[in-house]
Each structure stands twice: as structure tokens, then as C-alpha cells.
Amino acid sequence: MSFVKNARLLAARGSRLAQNRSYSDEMKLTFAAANKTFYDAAVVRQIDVPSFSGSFGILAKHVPTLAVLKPGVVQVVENDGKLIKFFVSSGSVTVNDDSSVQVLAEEAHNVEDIDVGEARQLLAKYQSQLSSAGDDKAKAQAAIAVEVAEALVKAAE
């Protein structure tokens, strides 16, 4: 089969694909943790998420993405105008070709909810423990929680 040909069968096939995706103008967030569901297919304006190849940001008719999320915050602009920001340790972003997305995190709270003085002495803690691990392991779950700690340090700051 000739280069040209192929090219062409490939054109035609993205045009059928690009055709029936049914993007939507209105966005669908659900949100949830194992500590709490925060929404459940609400209609929002935009959201953007931190994630291990970078932040960025998600608004309808975004393309199909699947994205691991870092430790950091996610922030929420309502449909109002209203910006919520949330911390999460981990977990997932998937983003639909219809335009909903889910946000599956580990571990997930208000920003507004975190105490810095608490973060700053958990910070510590893990420090000290990942200067006094002995073995691998231990250095590895050491320094998971450090880098857990400070980002939720700064999102508290």
C-alpha cells in the first residue's frame, strides 16, 4: 500500500473519530477521596490538578487525559466564580472525552482545614525519621512521606 493511501485512510479515520466524540460545553467533576466525597458530577468551570509530567489545568472539551496525581493542591473554580483548593497526598485524574473528570485521591482535605504549625511538625518528624533510617525500605518510606509533608507545608503556607 502506497504511503499516500495510507494517509489517507488515516485522515478519514481521525475524521470519524474527531465526528463522534461528543464533547460537552459544560464540565462534570467528581471528586472524592477515602475520607470524603467532595463532589459528585457537579458542573464546574475549571480545574486544575498537580501531576508527576506537570501541573495543568482541565476545562471542558479538554482531550481524553489519565494523569498520576502528586502531592500538592487541586484547585477547583466553580461555575460562580468561587475557587476551592484542596490538598491531596495521591491518586488519579481521568478525563473523559464527554467532558467529566474524576479526581481519585488517597487522601484529600481543604486547604482552609490544615493547621501550619502541625504541618511544619509532621515535616520535622519525617525528616528525622529519613535522616535515621537504617534500611532501604525505610529510607524510601521516609522520604515518600517527607515530600508528602512539604507540600502539604506549602499549601498550607
Given for the second form:
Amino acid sequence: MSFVKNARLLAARGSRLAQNRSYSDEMKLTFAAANKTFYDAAVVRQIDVPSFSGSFGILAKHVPTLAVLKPGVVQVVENDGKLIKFFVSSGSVTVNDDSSVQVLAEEAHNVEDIDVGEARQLLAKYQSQLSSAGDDKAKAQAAIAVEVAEALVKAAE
Amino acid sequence: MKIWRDAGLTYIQYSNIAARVVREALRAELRADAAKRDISHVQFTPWVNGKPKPRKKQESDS
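Can you give me the structure for the form predicted together with the partner chain, which would complement the form predicted alone we have just seen?
What follows is the whole complex; the chain from before opens it.
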């Protein structure tokens, strides 16, 4: 009997939660890094982020999500349709119930601020570091740098 | 699983390396300023009997 009662309570709670989900047609983006704040609760149309669980696009009413950023390009489509590309090193992305989105990066820059020549040199440098690395840790560190340099070259080309 | 995980590195360490490489790849005029973020300073001041002992400065990769 108490099970039935509990089940009813749970069901009631569930439906209330469903009604309370405050979906919004507008998506507010906060995009910040240690070096700069790019958007502070600005209304935007779409955001594409690279994450360890794959790259994905976010529109308003996206299901709440948490993901870890991987080095790559974050694309923001502003409300007037303008597309802006940023390179992020790493960080996190949070998509909330109310369609607000936080992208927090350790380092983020406009893609135009990347020096392609410099990125290519870094890629070569870290590739040779990777091949000459002694222990597993040094190898892993060089492999991370190579991964980032590859992403930088790809983004800046 | 990621190679760096197996080597005992954490995502924070991964992130530090990634951020440093991004800073190194910036256009020359931005790079000098960005390089300042490579290093972080932490100051430890131990207090004994209500008095601060001489400061020790520690430097580490951010």
C-alpha cells in the first residue's frame, strides 16, 4: 500500500518538474577565458563547441548538458547571423535548463589572432619532442602539445 | 582511454599545456603579454603565535 502511495507521490513530483521546466526561446551565452570575456549573457543564435564527447551545436532549448572542451574552434552565430570563430585551449561548457550557456576556457582567442607560421613551427617542434621523449609522462605531455598544435594549424589555415 | 590519462596526467595538467601552446601560437604583438600568464605566483605566509614568519615565494607553471 505504501508503495502505491510512494509511486503516486513520485508521479506527481515528476509531472510538476515537467511543467516547471522553463524553456526559453532565447539562448544567453557567457563565454569567458582567463584572458578575456567575450560574451556576458549575450543572446546568440547558435554555438558549436568541440568536446571530448564529440563536437556539437547548441541552439535554444538544447537539453541540459555538461561537457569538457578539447582544443579547437568554438563557433558563435550571433543574433544578426554573423559567424565568429574562436580558438579554445580547454575548459568546460554548461548548457542549463533555462537555455543559458556557459563556455569557460583556460585560453581563448579570435581565430584571426593565431599566427599560422608560428603554429606550424610549434607543431614541428613538439613532434620532434614527442619522438625524442624518454618516459611515458614526457611522451604524454608532448603528445598533448602536438594535438593542440595540429588543431591550431587546422583552425588558422 | 586517453594516453595522457594512462601516464598519470590530469585534465588540469592537460589544460595547462594546451593553454601554453595556444599562447605560443599567437601573433607576435599579443604573444609577449600572453606569456605572462604562463607563470603564476603563490605566496605562502605561515603565521606562528599571531606573527607572520618570513615569506617564502614559490613559483610554478600556472
